[in-house]
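Next up is one chain by itself, shown in structure tokens, the form predicted alone.
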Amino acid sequence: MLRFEHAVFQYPGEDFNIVDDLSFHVEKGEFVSIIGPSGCGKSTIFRLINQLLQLKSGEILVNGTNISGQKNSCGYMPQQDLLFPWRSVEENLCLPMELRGDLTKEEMKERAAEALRNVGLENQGAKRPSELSGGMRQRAAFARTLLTGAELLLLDEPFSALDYLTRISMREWLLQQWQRERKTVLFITHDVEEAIYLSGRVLVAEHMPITQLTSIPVPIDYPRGRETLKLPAVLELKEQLIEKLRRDVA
């Protein structure tokens, strides 16, 4: 679904490449998390995939085709929900469909209503984002990301601003959504436990700048519950990843 081939990127005004000869891949239908120290370039990878930034050299492929010139190659959900406060929840969900311009107003309303049902927000479409809780806004933002129609979803620390108990609930909810939709998900998080709970593989940024992402499989099958986090193999993996991040920062 996604492949980086010798990707290089440098921010204007910097004298080094923040992404330097990076190659990795994500298979169709995988849930893969990226972890690494703050500022190492994880979010830069997302901005390159959604073409907010342009590579210096190398290439990025989605479904075997270079992303250059591709429209709707991915759906992107940043850390903040970015719902427009002057629009209703339903109108926010209709936005990606409006931008595509291939549906009638009635079709958009029907799809938005279905998406809200799927994320547990039925009958919330007429409300403004300010009337929803943080977790509800994140679910609405995820539904809007699904309505881009993209098979590849980029989720950039979507739960980082939520309180601990809400984050736990949202992780469980997201895993259920992924198992139902079977989209390809690339997920950025600073939370090692979150990465293990959600992912089939974890990609670790071994260096700053990013020259490679070390792929580490998670040794538990789906479906999962929070009790799986207590398994000896999972606890061992958690310590291994924490130690890697400590070493990378040092």
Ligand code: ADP
The other form holds:
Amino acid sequence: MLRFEHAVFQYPGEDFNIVDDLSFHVEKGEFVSIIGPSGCGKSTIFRLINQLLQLKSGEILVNGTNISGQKNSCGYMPQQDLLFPWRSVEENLCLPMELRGDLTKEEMKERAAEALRNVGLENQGAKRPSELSGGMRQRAAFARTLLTGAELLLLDEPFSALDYLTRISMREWLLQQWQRERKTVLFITHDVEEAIYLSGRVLVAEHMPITQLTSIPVPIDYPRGRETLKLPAVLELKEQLIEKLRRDVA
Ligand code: ADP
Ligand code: MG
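Okay, that is the form predicted alone; can I get the form predicted in complex with adenosine-5'-diphosphate (ADP) now?
Complete assembly follows, chain above in first position.
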């Protein structure tokens, strides 16, 4: 689904490559998390995939094709929900379809309504984002990301601004969505427990600059419940990941 081949990237004005000869891949249908110390370049990787930034050398492939020139190769959900405050929730959801420009107004409204039902926001379409709770706004933003139609979803710390209990519910909710939608998800978090709970595999950015992402499989099956986090194998993996990350901070 996604492949980095010897990717190199440098911010203008910096004197080093923040992504340096990075290769990794994600298979279709996987849920993979990227964890790493803050500032190591995780969001930069997403900005490269969604083409807000361009590689210096190397390649990024989606479905076997170089991304440059590909439109709509991924759906991107940044940390802040970025819903437009002056648009209603429904109008926000229509935005990616308006940009594509291949549907009538009626069709767009229908799809937006269906997407809202799917994320548990039935009858909330007429409200402004400011009238929703933080968790509801993130669900609306997720629905909008799905409506891009992309197979590959990039979620950048989507729950980090939510309170603890909401975050826990949103994780369970996201796994249900993933199992229903069968999309490929790449998920950035700095929360080790969140990464383990959600992912089939965790990619650890051990160093800055990012020269490699160490792939660590999560040895538990889906579907997963909260009790999953108490399994000895999970606790051990959590310790192992925390140690890996601490080594780099120290
Ligand atoms: P992360 O998401 O892992 O916390 P980022 O990918 O956002 O980190 O940023 C990685 C590093 O690149 C940070 O040290 C940041 O200061 C730097 N950086 C981010 N954007 C720019 C930019 N536009 N120009 C120069 N440096 C940047
Ligand atoms: Mg970031």
